[in-house]
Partner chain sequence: MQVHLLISRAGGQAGNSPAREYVLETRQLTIGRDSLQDLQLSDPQVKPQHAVIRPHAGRLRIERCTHGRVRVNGVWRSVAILVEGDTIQIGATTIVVRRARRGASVQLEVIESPAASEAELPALYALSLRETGISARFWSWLLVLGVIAVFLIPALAASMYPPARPVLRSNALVPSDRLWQSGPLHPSHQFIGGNCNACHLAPFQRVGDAQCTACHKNVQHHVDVHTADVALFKQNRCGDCHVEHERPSVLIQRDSRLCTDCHGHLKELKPNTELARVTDFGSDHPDFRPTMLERAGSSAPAQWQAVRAPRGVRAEEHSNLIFSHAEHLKPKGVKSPNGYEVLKCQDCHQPNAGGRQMQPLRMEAHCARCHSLLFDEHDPSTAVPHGDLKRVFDTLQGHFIRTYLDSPSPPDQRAASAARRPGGEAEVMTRDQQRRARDWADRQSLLIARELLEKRVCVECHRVTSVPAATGFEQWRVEPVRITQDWMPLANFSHASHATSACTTCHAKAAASKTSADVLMPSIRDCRECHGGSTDTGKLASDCGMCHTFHLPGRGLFETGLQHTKQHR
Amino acid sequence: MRRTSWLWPVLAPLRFDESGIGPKLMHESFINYRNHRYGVFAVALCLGAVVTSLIDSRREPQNGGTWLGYTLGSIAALLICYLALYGVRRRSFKSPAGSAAGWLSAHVYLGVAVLCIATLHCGFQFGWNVHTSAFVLMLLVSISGCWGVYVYARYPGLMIRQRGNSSRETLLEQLSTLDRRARLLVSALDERLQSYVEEAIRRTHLGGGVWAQLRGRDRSTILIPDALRGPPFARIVSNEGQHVLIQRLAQEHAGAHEASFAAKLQDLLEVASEKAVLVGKLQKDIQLQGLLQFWLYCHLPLCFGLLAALVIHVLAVFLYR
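That one chain, whose sequence was just given, in the form predicted alone:
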């Protein structure tokens, strides 16, 4: 079996808190962490900003240059810096600065609240400038963060269910066991069938690059004789779902005359069918793992871009006002 290395790095399974609770259980607790403490705080912060903006707008049109604009902008900037610290906290498993669950809850709720505050800060005034670019980056970061919440709420459970409560390592061991059984069964048959089985094993393809992982398609192949040109010419064809191997074995089984030969072919068919199911599970597991991490490869660069744009925005305001 051909096991290609994961060309796109797959991060280690995340541990969201010190007790080792995985992402599925974590999702069940961070939303209502401490009776929605950070959710209530975020709502109160947004309502306070909205009410204050409505009252102040009667005196002068709201924009980033008013006292309220500077105040809301400062709050938004501080929130962005605080939210960026979550990445540091996630990697500090024994940090005294609060639990990871609390940080995640604050990260989610305050990440949504900063959108409201930043919008009120600028007074809905947008243009083709560095200030709007910072706002757009902040919007993209928030959207990608919301997508991350959905991904970690849904995909870990799907991964566990489709694996059948087994680890990926266990599935790979089962796959190796099936390959050994297939080699043992076909060793008593003719060289042509041995070649089919060996080629199917050797060209079983798992993983691959970024696009291959996200697609989750079985790219297994098999080398078969060229029907048009005949031996010794051969061609490589897709063996997705082990369908070519199963088809060849089924044809041989249908034409078998000896009972012992037919029995071995039947056993081979069962092994090939089990392998097809197992390869499908592994490909789906790799795809879900890839989708689980894909948002992070978008979210992190956007976060760094937002921090850079925020610095430029602040400098531009105070240097060129």
Given for the second form:
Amino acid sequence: MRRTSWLWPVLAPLRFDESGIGPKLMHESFINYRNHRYGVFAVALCLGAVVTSLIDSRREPQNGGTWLGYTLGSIAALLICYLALYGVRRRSFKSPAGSAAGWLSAHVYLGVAVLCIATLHCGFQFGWNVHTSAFVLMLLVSISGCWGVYVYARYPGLMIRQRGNSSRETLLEQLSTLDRRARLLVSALDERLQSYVEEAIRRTHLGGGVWAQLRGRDRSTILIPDALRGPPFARIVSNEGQHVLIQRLAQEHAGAHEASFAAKLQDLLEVASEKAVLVGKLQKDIQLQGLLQFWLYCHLPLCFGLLAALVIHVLAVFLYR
Amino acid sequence: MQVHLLISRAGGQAGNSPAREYVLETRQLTIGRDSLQDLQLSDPQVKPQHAVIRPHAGRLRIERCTHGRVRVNGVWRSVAILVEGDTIQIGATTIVVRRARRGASVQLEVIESPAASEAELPALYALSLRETGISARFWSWLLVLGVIAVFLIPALAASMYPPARPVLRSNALVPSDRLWQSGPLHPSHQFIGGNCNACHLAPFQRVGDAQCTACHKNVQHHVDVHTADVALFKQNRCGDCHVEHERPSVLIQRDSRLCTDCHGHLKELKPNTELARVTDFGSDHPDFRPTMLERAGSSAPAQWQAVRAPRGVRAEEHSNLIFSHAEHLKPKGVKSPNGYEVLKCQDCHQPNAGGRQMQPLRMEAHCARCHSLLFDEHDPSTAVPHGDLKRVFDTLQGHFIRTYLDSPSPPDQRAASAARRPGGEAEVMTRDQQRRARDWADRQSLLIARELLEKRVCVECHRVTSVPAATGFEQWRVEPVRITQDWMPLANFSHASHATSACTTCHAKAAASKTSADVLMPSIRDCRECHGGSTDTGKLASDCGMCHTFHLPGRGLFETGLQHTKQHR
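What would the structure be for the form predicted in complex with the partner chain, given that what you showed me was the form predicted alone?
Starting with the chain above, the whole complex follows.
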């Protein structure tokens, strides 16, 4: 993004970086597409609407039913339809209707502008009715869209940074290598430790449901012998950050008399710690990727809900005139 | 519940994963592929939470969880009671119930498939949102159908299908066309309740005037409904000015444009109009033309009619009263029974009960204390009545006849000896004596009447004219007095709302006015000291409706006007 742009103070906090759709600053992104063509248009549209409303509100109270109300409402409805068309454009890669970046740029800027136009259209009159529902849905669609812009600006870079420039597949590869090493190391040791390590590997948890992915907590568990009743009684406890395994290995290490045994335990400890870090990284990666996608799972249904509410809003207004 | 699990790998070969055995103390045994399950099966075919084994009514029962498929003894089941020897199949894993007796620990033998337990983590866990099965399409449909179910179907049903109305509209929690209301009804219309169709008769049609005049029967039109002017209103609806469902709810639009749309260029709409152009009170409004009472003709009970002062000429009132405000407001005061008394406006002008206008001025209440009607200043019983000249003469005649009869020596010296005998009883007067007494009283009364009507008492305030060729008491006539009470009968002016200002703030010329012909109404400049135009921010922004009303009295019923409008179409 060029610093000379007059939109700099607004866009600077987004901190676009070199990854993902938040592209290189020097390159043209959907934010600075054609020197903020759609941004300028959106700002001009909003300013025009605000000034006209201010002038008109001195003469009569703002309302959706005045000539200005109808005009702003029509503009907002057309804008919403246009914004929804972006979903169609996105799916057709060979569309003749303008470039994808241009469409996205217009989608983002006009999506924010529609907030302003629709708010002026409703004249700040809210109630428990379909009209306010349509407004609230529009607000939510717009907010989720803004969230998407932020997420695309921020998370791809963050993901690369926290994965340490390797892909998720590499990390998963490393994880299974570590598991194999742990099994190999522990095969020379006694059975109790073998079952400890085996259970820790079996019950290593990654991702999960929507909530688990977005929350990003390590939900790994481990089956350990019941300390009071002894084997075969067992309990399942949390092994977040492999801490139960590491603690157990550390205890064994502290009580080890034989040098080769202690050395093996030392190796196992290192493997377990490495795995803990790796699982943490993967979990964070899954969380960030989930957040990167989740806004769209909100944005799309809300958008369709808005379209339905908008049609009913217009129908209701003209049915009961 | 105590569950004893014997876990082994199918094929009998222990390999690198030996048979395991453990006992769990748990209320229910959860089975699935994620790490939180009691029995974790590392098998991609198994759901994260697949099934649950729990005691049920003293027996052991397996229940599948959402989407999990469970085969008990070769039959797909969602719920099954387990007995010893039953075989459960979940994915590639077989579970044999070894012991399921009451009171004892449950023993299950789990035989894992060798392939399944080697599955890698990405196969066992959803690592992206897409893999969790979350579907934007599903939620979109849900939201769309939800919006339609709440906001469209009940409302349409209430709108189009009358039998559904009582059910839908009776309860505030049931969605109905109430959800289409853009704002609440005005408090005065609240009694209509949720019955939208009381006003909205047909879909896609605006609320008609007939729905308003059904209740508002006596509403008058803006123009005379029997003239062609009604045609000028054929485009207008009640709803143009009276907008419902507004928030905040204001039923009477105060927008001056509703008036100035026509009154700003009335000449174009009605070339013969006598009304001046108005676009804004502050900058483009003609000066006031007070309405005054003028005597119509000279017929005997006086007829008065309200006449608006002509434009561009100094207005003069012809009330037939002789009065000087200047005289009464002299700084040293006026002569009164208590000496000199300084008068204030309020001594004569008092507001009426509503406070909007002043009470009518009455001689007895406001003038008589100083303006006595005694014809003999030394005798307080000699007052003539006010208001009726005939009663004045009767009073005078009666007084002088009494004087004649009561005096010890008759004022008429020529008849003295004949009238009375000293020391004698009262005698009956002869007809001649009666005529003499009456003649004397008439002469005296006429003298006094002339003094009152031409010199001293009546003429101070009243215009007295002489009737040509009449004699005696008939020769005078006091011109009837009618003081204009309402100078702007159509304006919504209230003295009460201006009570914080002194009278002279607006009626400044009163103290200098020497004649009753002066109209002391303030001019528009006086109003503009405080009232500005409709968008004025430095003064009280005043729109048309502050002083004027649309529905004017005597113009004819609005309904009649509507019929005329239809004919003109």
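Since we're looking at a predicted model, the values are computed, not measured. We call the rigid core whatever largest set of C-alpha positions still superposes within 1.5 Å between the two forms. Positions refer to the first chain, counted from 1.
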### Query
Using C-alpha superpositions, by what angle in degrees does the smaller rigid part rotate between these two forms?
11
### Task
Align on the rigid core first, then pass along the CA displacement of Val130 between these two forms in angstrom.
2.8
### Task
Look at the Cα of Trp67 between these two forms with the rigid core superposed and state its shift in Å.
4.2
